[in-house]
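Next up: a single chain in structure tokens, the form predicted alone.
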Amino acid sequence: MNRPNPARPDIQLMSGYTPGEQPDASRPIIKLNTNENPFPPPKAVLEAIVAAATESLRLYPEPSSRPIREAAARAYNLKPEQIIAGNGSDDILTMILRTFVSSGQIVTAPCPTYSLYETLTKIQGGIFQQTPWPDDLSLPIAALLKTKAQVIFIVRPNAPTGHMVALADISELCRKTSGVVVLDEAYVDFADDNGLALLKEHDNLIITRTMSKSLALAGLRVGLGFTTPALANEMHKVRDSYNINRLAQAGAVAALNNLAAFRPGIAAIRSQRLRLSQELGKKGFTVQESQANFVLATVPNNGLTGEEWLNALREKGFLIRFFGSDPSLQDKIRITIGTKDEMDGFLNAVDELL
């Protein structure tokens, strides 16, 4: 029998989001391509990840994340109902727009950016709207506006390009909207400030944050969101429940317990994040100027296009990312920073290819 797609029309219409490229285990590869971090999260942290399987498994984990939300107030200095967790921050994105966004309403971010957002929105029924970053990438909080969007999402970092806005520019952003301003800050640990203190001055920001990034627990997946004590509640309503298990509760309670620990490893992505752009300079691209644990290069006009760079760098052993489906992303390649060995090696296999 023939029967008709029962899928939604919406849903049979879009595409679904398309993540990094991932390794074929049959042959040694090195993934800069997903923005992983390339050292391992501190002793005590997978102690407590071992402790946990062992003791507790067959136990329901706490329905709310309540551990997680007490020790990121207290590595925060907010209070744990300021603070929602998530089966990593994009569960966090999943519940904004469940909570603030009915179908037909207007979602918008300044483009190119985290295509999940686009993906998100249409299986919530509402519609996306792109607004394009100017030249000089600063904020377009005029055109932002004028969408009457109900949801503006910035990235700071930005992801794919890795440049900051002011916060000044997202503080009037929050003033002038009516609708729910959140700041994605995945990538902030790598940068020289963060958004936090907005929230002392914006009862309609969110701030998401990643321990898939700068805490190296991209594997366990949890994600954080801090606003109002009021928005959180309502956010609370819509989560799945059980939404982070015990082994990811109590990594992540390990790691806000732990974060200096983690300074080092920050550290050194940042100072290869340096070398690495000053490098492909020298060599013929153009680097655009990041604080994320990525950058963003123009490749150079030696005849390989984007796509071309991104399979013949595979060839060699390395996964880098291309966004093929961005007019504006054609002749630009995202690597990852790795290790120092990992950059020494992939700068070794550009020089064969140029």
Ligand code: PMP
Given for the second form:
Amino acid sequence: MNRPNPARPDIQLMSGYTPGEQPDASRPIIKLNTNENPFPPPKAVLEAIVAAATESLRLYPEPSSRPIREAAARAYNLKPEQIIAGNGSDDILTMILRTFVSSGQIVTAPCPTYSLYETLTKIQGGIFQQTPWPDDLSLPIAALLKTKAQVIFIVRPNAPTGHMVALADISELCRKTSGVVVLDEAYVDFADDNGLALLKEHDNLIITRTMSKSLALAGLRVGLGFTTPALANEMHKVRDSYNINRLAQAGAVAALNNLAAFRPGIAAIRSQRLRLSQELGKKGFTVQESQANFVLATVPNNGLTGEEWLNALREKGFLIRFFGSDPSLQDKIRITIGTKDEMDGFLNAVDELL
Ligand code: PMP
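Shown: the form predicted alone; wanted: the form predicted in complex with the named molecule:
Everything in the complex follows now, all chains and molecules, and the chain you saw is the first one.
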């Protein structure tokens, strides 16, 4: 039978999220494209996962991830009722859209930003309105408010630029909007400060965190949301019933109980970030000052284009990120900070291509 496409018309029209490439393991390549951590997590995390696999796989996990929420409450000085856990922070973002955005409502963010927000908004039947960053990259409070958005997303440090907006500006936005403000702190452990203290002042703020970056557990898929008990309670209603499996719960608790073990890796990444920024600067790139585990670099204007750099570096064994679909990022490449050896190799490859 010749049936018409049964998918919703708005889903047919959208293109879906494009994740960074995951190369097949048979070819040696250094991944500097999806902001993973170059260092493995501490042994305590692996031991906790193995113990959970040995003892309890036949049982469902705790539905609300209470063990994670209690460990996170201790680690971040919050109450478990203020915390929700997700299958990666992407899952928290999905819950936010499901909970707060009805069909036809507006969602905004200063752009360029994390492109998944737009995808999730469309899946929800909402309208994503881009609010451009001003030239000085400060938070465009008036322009964001003007959209009358139900949800405003701010990444701090921002992706893909790595820059930080002032916390006072986020406070002002929270005070002035009648909607929900989401502060996405996926990369905040690499930065000089964070927005946790703002939770005490605002009842319309949700802070999201991930274990994929500073805690080196991208493969485990665990993210956290911090907010008021009232908003967390609403979000729990839309959560998949057992959204975090037993192995991930065990590993996440061990990571939260061993946060100090991650500090040397974070310090090494911060120091390589400064070095990579300075070295690329000497080679003719313009590098945005970054507080994250990546840098966004504008390529020298007398050589390869952004896309050509992507392809040439891939040939030399380095995978970086180029955002082909965003017109404002055509002359830019994003490089995840790796180990000192990886950065040595990367800078050599750049020299060869210059
Ligand atoms: N927020 C931002 C800004 C990101 O860059 C990412 C990583 N792609 C995420 C959230 C999601 O990370 P995860 O789902 O691994 O927690």
